[in-house]
Structures are given as C-alpha cells and as structure tokens.
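The form predicted alone is given below as one chain in structure tokens.
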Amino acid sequence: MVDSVLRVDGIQKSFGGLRAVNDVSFSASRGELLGLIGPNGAGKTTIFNMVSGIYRTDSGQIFFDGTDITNRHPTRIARWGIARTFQVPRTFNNMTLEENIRVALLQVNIVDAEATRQACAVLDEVGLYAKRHQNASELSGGERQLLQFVRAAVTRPRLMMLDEPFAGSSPGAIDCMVERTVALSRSGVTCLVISHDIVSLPRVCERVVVLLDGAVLTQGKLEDVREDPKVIEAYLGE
C-alpha cells in the first residue's frame, strides 16, 4: 500500500497447541481508519498485542514507517509513536484523572504548569473536568474507557490502536471518541479499531479486515464486506 504506516506481513502466534494468529497480512496507510472485526477468539487483540510488543511473534514481520519493529520492547515501540487502548481499561486507578493525563504528557516532554494546563483542557473537552481530582478507580467503566482514550491521544501518536473503545460507554462518550478518532485521522494519524459496535463502527472506518479463527477471511470496504456471504456465515452460522 502506498504511504503505508503499518505493514503486517505473515505474522503467526500460537499458545501451546492453539494457533491464535495464522499467517495474517494487512497494511494501513497514513491517516487511514482501519477496522479489525471478527467473532470472539478471531485473533484481533492478539494482533494488537503483537504490534505493540506485548506478545512476541512466532514468525512473520511487522513494519512501522518502514522500520522492522517485530518483537521490539513495548516501551521502545510506544516511543516510536504507537499508542493503544485496551478492551478492559488500563488506567492508573490510584491516581487522579489529571495525574493520569500528566503521566502520559511526560512521554512528549510536557511537564509542570503546562502539563497541568493541557491535562485540564483535555479533560474539559471530554466532559471529565469536574472529576479531575478523583481517582480513576471511582469512574464508571465507560468513563475509564474515555480516560484511557484521551490519555493515549495526548502522546501525539502516529499510530493509534483502539481495542473495543465503545464497549460499556454512554452514547455521549461514544460520540466523543468517534469525533476525536476522526479528527486524529484527518491530522494524519493512522487508527486501527477493534469493535463489535456495528452502529458506531461505520462512523469511524470505511475499510475493514475480517478475521476468523486467527486468519484473514476477507478485507475491503465495510459496506461490501458486511454483505459477503462468508462474513455473514462467520458471524451468524451457515
């Protein structure tokens, strides 16, 4: 793909006798909004974990902006400009919302009064400013999804990977994440989105990769893919 930011080339991952990811290849261009969809257990989150360095690949390669990042340390991958969220939100629960954002801003060398100003500004933009001095543990699940989303976004990533960002979120929080994801794309950030939310996903992604049993079933425009008999059978049964 021209101007490819992420290229996944034949990656595989097994856990014991289970092949969780089987020879998966796809790419995403600069500023693209790409969806990864498929039934539970299709390998979507495992792929995210391989790209972000949490899991080592058994074979295959992962390239980011032309650099081979296969099996590099997660910290190094994050510093190259790859940010992600998790299906079960990972926030610093014993820290305040403001502190959660300030920690993320350290990655881009923003500290002290400017970090406080930016943290308060972004929390205000997403409707969490009134809770800025509360610990993250006091938030609802949907609010924690929103917090980890904006915490990742403030690191100014070049690739943003969102794992079920809309799960358990209120309509207002979903609208906020959709709008900010589209804005990131328009600014040149490549976004990968895992989602079962068939209402919200078309608002974000035009193109999707469909996974089944760890392999690519098909890929293409969302409007075409969801009419594909193979995809309908994978989701609904024969």
Second form
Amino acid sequence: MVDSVLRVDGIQKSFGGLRAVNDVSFSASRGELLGLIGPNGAGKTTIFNMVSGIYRTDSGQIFFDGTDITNRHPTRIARWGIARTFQVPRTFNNMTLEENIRVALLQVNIVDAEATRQACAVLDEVGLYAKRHQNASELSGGERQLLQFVRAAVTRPRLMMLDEPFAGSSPGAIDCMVERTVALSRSGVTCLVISHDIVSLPRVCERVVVLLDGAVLTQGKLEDVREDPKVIEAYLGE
Amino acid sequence: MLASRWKYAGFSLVLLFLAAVPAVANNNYLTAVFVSVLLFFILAALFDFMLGYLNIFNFGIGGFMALGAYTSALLAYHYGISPWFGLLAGGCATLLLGLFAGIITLRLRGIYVGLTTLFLAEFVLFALSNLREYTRGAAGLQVSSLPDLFGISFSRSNPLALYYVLFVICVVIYVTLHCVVNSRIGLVFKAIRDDQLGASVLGFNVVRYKLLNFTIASFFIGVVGAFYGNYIGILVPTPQEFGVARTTEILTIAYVGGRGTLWGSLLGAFALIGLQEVFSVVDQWRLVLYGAFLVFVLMVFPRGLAGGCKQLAAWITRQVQPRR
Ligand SMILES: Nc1ncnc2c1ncn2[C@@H]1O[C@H](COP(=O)(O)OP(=O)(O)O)[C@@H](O)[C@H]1O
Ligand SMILES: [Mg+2]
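Okay, that one was the form predicted alone. Can I see the form predicted together with its partner chain too?
All chains and molecules follow, beginning with the one already shown.
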C-alpha cells in the first residue's frame, strides 16, 4: 500500500456515549473511485468530517500522500489537495454562480479574464452556464450539488470526497455528476463517494467499503460485496 | 458595461451634490447637517464593511471612535503634535486596538465578537474617564483646531472648510472600501460571509481574512474619530457620545441603508439625519424614533433603502427595455 493516496488507520469518533465511528481502516490509491456505503447513521459523513479536519478524531491516524494529516486545520488540509462536497449542498448563496467558481479558482491563482473563461467553461459542462449571473440561492437542490461539485473540482484536488452526490438529484443531474466523477478519476484524482443506497453506485465504483454502526462491515469489489449475506442483512434489516 | 457606466455616472452625481450644495447654500446650519450626514454615512459604511461583508458585529464602534479622537487630541494637548498628523495617529491607535480585539475574538463567532468589542470599548471609555490627570475625564478635553493649511483656516469658525476636510476623508475611505470589496479579497469576504465552513474547506484562512477586514475598518474608524474630536472641539467620554447609544445609531443607519452595499449607508444617513432634524424637538426620543423608522423601512424594503433602489432600477429597466 505504498502508493495509497489516502490511508485511514483505525480512526474513532464518539459523540457523548455514541460511537459514531469505531476503528475504521481503509485506503484508496491514485485515481481510484472508492465507494463508501452503508445505511443512514452508519458514520459515513463523520469519516469525511474527520478526513477534512472539521471533526477531531478521538484516536487513529489519517495519512494523505504519506503525510499524517490527523486533526490538522480544515484550511491546511484543503491546501494539501483534499476537496469535498457536503450532503446538504453548501454553496455561497448570495453570490452568483460565476463568483462561486471564481472564488475557488483563486486557490489555484487563476484570476481576471482567465477566471471568467474557466468559470464559464465548467458551468457549461454541468449545464449551469445560462444561470451564471444568478445567485446560488435561486438553484434547486440538484443544481446546488452540481455547483458545489465543480467548485471543489476547479481547485485541482488530488483527493475528492463526495457526500451523497446523487441524493435528491434529477436523473439528468445524476448522469452529469457520474460522468464528471469518472472523468475526474481518469485524470488521476482519487475519488471517495458516499452513498446510502447500493443501487446508484455500480456505474461509478469498482471497489466499496461497507459501513454499519460505525464499523467496517466488509470491503472489496462491488459484485462480491453485493452478494455478501452480511451486507444483504444490513440492508434488509434497516 | 452599461451598468458600470451608470454606476460611475451615479457616483459622480452624488459626489458633485455633496461637494456643491454646502458651498452654494453657504449656510452654517445646512453645513452642520451635511457634516452629520457624512459622519454617520462613513461610520455606517465602515460598520457595514464589517457586518455586511464578513458578519462581524462591532458593537464597540463608539469606543473605537473615542480612542481615535482622544489619541489625536491628547497628542496635540500634551505634546503639541499637529492635529493633521493626529488624524493618522488616531487611525493607528485604533488599528492597534482593532488588531488586539481581532486576535482575541475573531476565532469566535457572532455574539461573542459583539460582546468582546463592546467590553473593550467600555474599557476604553472607563480608562478615558478615570485617567483624569491625563485626559481631564468628565471635565472635558479641549481639542485644538486643525492648523491653517495653504492659507485656509480650518478653525471651528469656518465650518465649510471643516466640511471639505471630512468630505475628502469620506471619499478616500469610501473608495478604499469599494476597491477592497470588489477585489479578490472582497470575493473571499463574501464567500466567508455566506458560508464560513465552505470557505475554509476551499482552503481560505477565515480568521486571517476577518482580521484584515477588522483592522482596515478600525484604522478608518480612528481617523473619523480624530476628525470628529477636532470638529466638536471638546471631548467628554460619555456613553451618549461614544457608547452603546452611538453604536446603535450607526447600526440603524447601516441597516436602514441596506446591508452589504456600502453606498446604502448614505441613503440611511440622509434619511435618519433628515428625520432627526425635522423632529428635533423630541431629541430625547431619538433612539425610539430610529427604532420605529428601522422597523418601518425593513418591513417595506427587507434589504434596506439600497435594496429598494435596486428594485426600482430593475423595474425601470424592464419598462424601458422592449420585450424580446
Ligand atoms: N455533530 C454530531 N453530534 C452528535 N452526533 C452526531 C454528530 N454527527 C453525527 N452524529 C451521529 O453519528 C452517527 C453517524 O452519523 P453520520 O456520520 O452523519 O452518518 P451517515 O452519514 O452514515 O448517515 C449518527 O448516529 C449521528 O446521529
Ligand atoms: Mg451522511
């Protein structure tokens, strides 16, 4: 596992008496598309929050490109090349779509006319070009998913973490998101995709980590995992 | 392009209006009203620069002003330093206070920042009242007037000249704030205002940007405070002058004008100073009047008078433009 971009090693997180994440370990290699699945409350979002530095980990370590990034500040972690989206989309709502992208482009020193050009280009890719002068608050939930996705992607991360990117989106938006995610991983970006249902994932991920009650239930190829009785039980028992 | 040309036309017209009216009228009462308007406008714009662009509540803005005013006045009183230089010195002293306040509070959010700035401001007023040998406390500190420059008298008997000093200060501050807000830095400010967490996971150091905003504003508040001292001629560290009451007035003007627009504060200042002059008999009810007006305006125009103007402009544009 020398070439793993992200390596999570025995991380734990409790909220009061609740063990939200309990001794979770997995890793993802360069350009890999790894799925993180499990029913609601399994601890998926909490893992993202620990990797991106929003929550402190109680114990365990997180390595990114061989560097220990455990409990570093979110700003530092972002600068290292980890970008993410949120389950409930977070966009800059009183700014136009173009401004949302331009502010992200500042991170890679793209400004002025070139920023406008690139912002228009990426908004066009996700079908939001016509709305580029509207405020983000005017978008639908699915459109805001797309916006926060491209906003994260333009910062040229080496690891992209997507929290339920397909939830609440129209079929068109889902297709678009799948296509962009696959393109991102082809270009060498490691992608970690959360999904609470096992159905929408196949087109995206070859390998998945299945979580239940804060612990890793199993991990492996999607076809194998889907046949696993433990996984079937976890989903039927929900 | 057209929109920006309209903006420059509007800006020039307002500038011309503010420059010409007091000179043409040449009436001390009107000049005094215009001084009030500009003072409140620029303070509200500074308040809005912090609140409307970064959600920083500075409830101590009155105390910050006091520090600027006293720094300049004390330097002149004790050490004979020119009040012209005092304008900058007042700014620098307040900048340091802002930096200190920022470092201890800006990691916190919302109400804590407001409370801490308030405590600091109260502390400044407390110190000014109690260091009597140095500041003369409640007895009042005489402020020397601005010395003549280019053969023009800037004494208090020549209010028109003082008005133009303030006018220049306001233009410099406004243009600076406008440039910052429309720069790359301003873009990050707005992102942080909209979603602090979202901005930090993009890699922006939220605290550093807040500190930058807060120090810029503090410096200018100090400059305005120093001018204010020279204008009124005697400084007393009372709460009406520099305490919560003053902060409330400034806040009301910023809200009435419209948050996040800077220029809205000019509308707010004209509206409230105008109202106050009309109802000058009920001076002790001033804050009540302000409150009632604030509620009224925000009910009619939720985004303040500036928001109302934008709606009006959009409506006119729609009427003028033929439908496609
Ligand atoms: N900030 C928090 N405070 C308290 N409990 C939390 C917090 N965040 C998550 N939890 C709890 O941790 C568990 C895992 O949550 P989460 O990671 O959001 O699950 P998932 O994303 O897999 O649906 C849930 O039981 C949830 O209620
Ligand atoms: Mg979740």
